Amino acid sequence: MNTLRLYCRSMAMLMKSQLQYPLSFLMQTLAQLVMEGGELMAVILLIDRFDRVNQWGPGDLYFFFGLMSVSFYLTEIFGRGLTGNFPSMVRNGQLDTLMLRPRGILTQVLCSGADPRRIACIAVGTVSLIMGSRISGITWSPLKALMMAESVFFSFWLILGLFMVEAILTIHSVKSIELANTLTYGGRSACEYPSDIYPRPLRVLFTVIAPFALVMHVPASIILDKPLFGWPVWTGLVTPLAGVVLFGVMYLLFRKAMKYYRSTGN
């Protein structure tokens, strides 16, 4: 509980520090809005060129895009310390000082960074979700709302777990390994669309190794009344658990990797 309180206080201070220069924050937030709006524009152009992609209509594609945007950028707001600060901490030796403090390394790393500018990307994702819901004619029910909330919640842990892959590789190599970005940022770009439109190797990648399909696509397809792989409705409540399972595995590997950490001596 003390750890959670410490994390909340750190996030509050980081958010407050970002808002000390409101004009700078506003300009950077607008830049994020333009960038994410450009990605939504790519989906609109795709829909304008093709009426359908496999079984998925325009509204369905908006819905998948929105779900990914909201989940991914929500994680980036609160997990920025892991994906943005950790590699430099290893290189400049700052991680050594964290090891002297009476708190967990992961907790301190997460408390070191936040990126509230991503709220603009979340806003674009929310608009896309609303557009997708209306165009697809989704009939919302308590079960579908629960499925949606569960998908976003466990997507947070899935993406945080994938960010830890880069952290683990950085401990062993000192420098950040861009290969890890194929699972995180590459996965975000690819899985803005349902996984069944890709060839089998990519479907396996995003179902087994980086299970975006299980955490996002299966529940989203059931909400859209077009179950992916023909799976029953209850799977939309179970498969998102893959997100927290992957985070748990990555957390254990992170702890093991820290045993092999050697200071850079800076």
Contents of the next structure:
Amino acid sequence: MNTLRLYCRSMAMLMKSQLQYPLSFLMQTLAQLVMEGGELMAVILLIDRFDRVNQWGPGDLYFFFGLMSVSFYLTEIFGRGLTGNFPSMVRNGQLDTLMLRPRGILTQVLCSGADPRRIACIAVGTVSLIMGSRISGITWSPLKALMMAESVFFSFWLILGLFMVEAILTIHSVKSIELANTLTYGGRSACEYPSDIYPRPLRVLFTVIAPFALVMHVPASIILDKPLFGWPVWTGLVTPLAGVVLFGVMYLLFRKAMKYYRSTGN
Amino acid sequence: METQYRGAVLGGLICQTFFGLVLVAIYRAMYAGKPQPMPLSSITTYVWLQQAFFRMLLSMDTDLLDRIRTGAIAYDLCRPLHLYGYYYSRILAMKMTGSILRALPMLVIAALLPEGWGLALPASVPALLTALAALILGLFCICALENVTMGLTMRTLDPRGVQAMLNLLLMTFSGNILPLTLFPDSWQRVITLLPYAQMLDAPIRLYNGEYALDKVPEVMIIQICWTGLLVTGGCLLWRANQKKMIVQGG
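Let me have the form predicted in complex with the partner chain next, following on from the form predicted on its own.
Complete assembly follows, chain above in first position.
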């Protein structure tokens, strides 16, 4: 609990510091809005030309896109320390200072950064979700709302876990981050679309190794009443747990990597 | 510089191949539902050529931005050089080496992929040659455009907002996010005339054979006009900036 309070404190402080330059903050948030809006526009243009992919209509595709935007950028707001700052911390030796303090490394890393500008991307994602829900004519029920909340919650852990792969690789090789991008940013671009449109190897990758399909697509497809793989409704509540499982595995690997860590020193 | 980090180059290559494969898979799935007038192979070729020459679009001269911020640009002003020309050739060199070293292996990988996934052969030998010529003209054009962007960023001290928007325009209308051929047909007439389309889109369409050979003079005239216009505009902008430049820092 103490750790959680520390984290909340740091977040509040970081947000406040970001807001010290309101005009710069506003400009950058606007830029984020335009950028994510551009991504959504690409999806809209594609749908305009092709109408649908397999069994997925326009509304379904907007829904999947929105779910990914909201989850991914939520992770980037609150996990910025890990998703953005960590590699440079290793490279310039700042990580060493963290080892002297009486708190866990991961806690400190997470407390070190926040990126409130991403709120703009979440807004775009929300618009896309509402559009998708309207067009597909989803009939919401408490169960579906719960499923949705659960999916977003565990997506957060999933994406944070994937960014930890990047962190672990950074510790081992200092300069190979682009490779880890295939799982994080590559996973984001790919899984904006339901994973069953992909050929088998990619589908396996996004179900077993980076389980976006289990955490997002299974519950989303059940909410849309078009269950992926024909799975029953209860699976939509169970499969998102894969997100926290992945995070757990990565946490253990991260601790192992920290034992290996040799300072880059200066 | 590029050959010093072999691991990073390899990682980047794997990353780009992966992104390319994902894009191709998406377009393949969409094509399966509703085939389009242009063949699927021309879309996959478009994707791979974009992936291969992606480095050309990326703005790389972060060094100059730093110099503007720190005030080190004052040293450049003391040098007996034409400032615009100096930075133009720097950007040109960076883009050329950066994209050639990335493009060659990428093209080999894309050509080895199975039919319907990878890079198709050019429409004809003359198409390949004119596409190469157009690519070189496109390179001149994008360097000119980047210098205009630089000129604009010199005016604001926190360039991140402006730059992000200009980059989005660049990525969208050069066909990097979505092939320009997939944009609505009614937009095509306008977006193919924009400077962004001259960089990669025009050469790719020549390679695909989507632009017939008799369209070559028209394409190249547009490219040359844009390059001329952007170079002139950039030169004037830089000169105006130099006159009222206030160097930061000490």
